[in-house]
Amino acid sequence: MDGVPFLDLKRQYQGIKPEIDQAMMQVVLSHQFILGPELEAFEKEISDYLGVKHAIGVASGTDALLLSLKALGIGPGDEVLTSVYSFFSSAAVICWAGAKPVFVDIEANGFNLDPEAIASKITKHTRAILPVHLFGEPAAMDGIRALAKEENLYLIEDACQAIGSEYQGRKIGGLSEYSCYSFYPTKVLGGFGDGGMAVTDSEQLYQRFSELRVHGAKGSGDRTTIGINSRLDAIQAAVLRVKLKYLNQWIEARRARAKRYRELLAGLPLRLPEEKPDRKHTYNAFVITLDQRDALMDRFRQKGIGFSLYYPRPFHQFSCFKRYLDKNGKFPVAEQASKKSIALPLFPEMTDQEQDQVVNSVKEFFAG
C-alpha cells in the first residue's frame, strides 16, 4: 500500500452520495437559498440533538463566536479569558469585538485552557471565559462554570472542534450563554464550504443572536443594534441535514481509530490522548506528542503519510497579540504542544490496513 491520507472526503461522499445530491438538488429546484425551511429544519435538528431550546446557523464558527461575544455586550474596556492553544478564531474574535484577550495556559495532560490557571488572570474588567474544546475533548467545565458564576462571568464555548462531545453525559452545547460550532468540511460534521452555529437556552440571547447575523433586522420596522450579515445557507444546511443522521455513527468510528491507536502505539515514548472518565471524546484529530516530532514528520513524509500540526504557533508567539500580552505572562506548557504534537491520520472510512501502516511506521521510527 502507498501512503495514508491524512483525510478522505471523498470516501465519506461516495457513502452517502444519493441521499447528498438529492437534497442539494431540491434547494435548487425550490429556489430558496437563503435561510428559508431548509435551514429552518436543520437548527430544529441540531437542537433537539443537542438537547438545547435554541440553534442560530452562520456563515462561519469564526462569525458564530464574533456574534456571541456581540450580542452579549462585550466590547472595548473588556477582557475576555481563553486558551493561548487554538485555532486563531478562538482570539481573533474577541480583538474584533474590541475587547482584550486574555491568555490562559493549557492543562499538562491535554491541550484544553487549564481551570486552575483561570483565577489569577481575572481583573475588575474580565467579563467572559471562553473556553476551547480543542480537537474534540471537552474542557474541564466544572471548574470554569463554578468560576464564571462566582465572578459573574458569562460562558462562551468554542466547540467548533466537538460537536457531539460529551461532558458528564450531557453534549457539550448547554453548559454556557453560548456554545459555538463550525461546519468546515474536515469538521467531524462538516459541510461542502464554510458554516457555522450558536446554540442557548435562552430566548433573549436567542433573540439578540438572530438580528445580529442578519444586519440586526427585526421584522421590518426599525434597527436597534448594528449587526452583519452572516447566514448559514440552505444548500449547506441541506447536505448537513443528510449528515447528521450518521453522526453518532461516525463518531464511534473515531472513537474505534482512537482506542485501536491507544492500544497498538501503548509502551511508546510518546503521549497519547486520553480517555477521561467523565468526558466523551469524539477526536476531530488525533494528537500525539513526542520530543522528536519533527524527525517523525521527515518519516511520515517519506512514507507518504498524511499528517497535520495544531498548532505550531501559540497566541502569545503572534505579533498581532503582542500589544495585549503581559510582560510576565509565561505559557511553558502551550509552548512546548506547539514544539512536540502532531496529529495521526484519523478518519470514519480509515482501514485498517492503513492504521497499522501508520502505526508501523511509527513503531519504525522509534526502532531505528
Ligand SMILES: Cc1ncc(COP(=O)(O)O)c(C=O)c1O
Contents of the next structure:
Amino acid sequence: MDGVPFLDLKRQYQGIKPEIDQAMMQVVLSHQFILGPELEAFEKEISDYLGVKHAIGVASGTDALLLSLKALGIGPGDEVLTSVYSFFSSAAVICWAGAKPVFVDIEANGFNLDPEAIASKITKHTRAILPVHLFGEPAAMDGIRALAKEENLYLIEDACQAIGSEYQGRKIGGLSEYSCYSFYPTKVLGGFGDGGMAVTDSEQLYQRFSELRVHGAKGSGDRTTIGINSRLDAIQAAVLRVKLKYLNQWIEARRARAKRYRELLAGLPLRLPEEKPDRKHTYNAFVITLDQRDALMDRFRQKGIGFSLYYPRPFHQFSCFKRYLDKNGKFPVAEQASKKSIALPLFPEMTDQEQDQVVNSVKEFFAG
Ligand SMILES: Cc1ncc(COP(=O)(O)O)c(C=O)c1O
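Let's see the other form, the form predicted together with the ligand, since the form predicted on its own is already up.
Every component of the complex follows; first up is the chain already shown.
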C-alpha cells in the first residue's frame, strides 16, 4: 500500500491552477513587482478578513516580528517574554532587535505560553510579551492581555501559524499592538515562497512599521529612522489573493479532519489536541502526545506515513540562547512536549482513505 504524505501542496495547486496561473501572469505582464496595487489589494483584503484597520506585507513572518519589535522601540536593555516552545524565529527576533528573550514554560493542557507562569518573570526591564499561537490554537489571551495592561507592556502576537484562528469569537489579529503572520508555503495560507505580514489597529504604529520596510522612507525626502528592505513581493500577493478566497473552506476542511482524528483515535493512550470552548483552532498542525513517541515514529517510517516533530528542542536547549538563561530557569512542561509530541499528516485535500491508514497504523502500534 502507498504511504501517506505529511503534506501535499501540489494537490492544492492543481485544484486552483487556472486562477493562480492567471494571477501570476498578470503581475508578470504589469511588471509591477515591488509594492503597488496587487500588494495594496491583498493588504486591504487581509485587514477586512481579520477585522483590523491596517496590514503591512513584508518578506517573511520573521521580518514581521522583528520590525514590530523595532517599531515599538524595543532594543538593548529591554526584556521580552516569550514561550520557550516555538519555531526558532519567535525567540531569535528578540535577540536580533538587541533585547533579551526571557523564556516562559507552556501550559500543561496544550502547547502555548502559560499565563500563570508569566508574572514571576516580569522585571523592571520587561517591555513586551510575545505570545505564540502555536499550531493554530490561540494562546490564553485574556490572562496575557490583563497582565500586559497591568504592567504597561506591549503585546506582539506571533500568529505565524494561526491565520483565521479565533479567540472568544474574534479572529486573532486585533488583540495587541501588532499581530504577525507568515505565508511560508506550508502554512494554512501559504505562498509560493517566503512572505509575511503585520497587522495593527493603530494608525501611528502602521506608519512607523511601514517606514521600516522601505529603509525608513516616508515621502518627504528626509528619513527619521533607519529601516531595511522587506516587502511582500507582488507576485506572492497575487497568489495569496487567490488563496485567501479559499481560506475559510480550507480551515473548515482541516477542522473536519481534526474532528475525525479525534473520533477515530479516542480511547488510545495518547493526548489529542483539545478543542477549548472559547477558541477556534485552525490546525496548522495536528499534534498528539504519547510516551512512546520515538517508537511510533519508527513505525511511521516503516509504513511510509509522513510525520513531523515540532519541536524537538525547546529554546533553552539551544547553545545560542544559553547566555540569556537565568540560573533557575526550568521548563519541565516544554521538555516533556519536545520528547513526546508528534504531528500527524493533516491537510485539506487529504482523503478519508489516507487518514484511515494513519489511524490504523497508530492503532496497530498500540495493539503491539
Ligand atoms: C511560530 C512561528 N513563528 C515565526 C515564524 C517565522 O515565519 P517565516 O518562516 O515566514 O519567517 C514561523 C514560520 O515558520 C512560525 O511557525
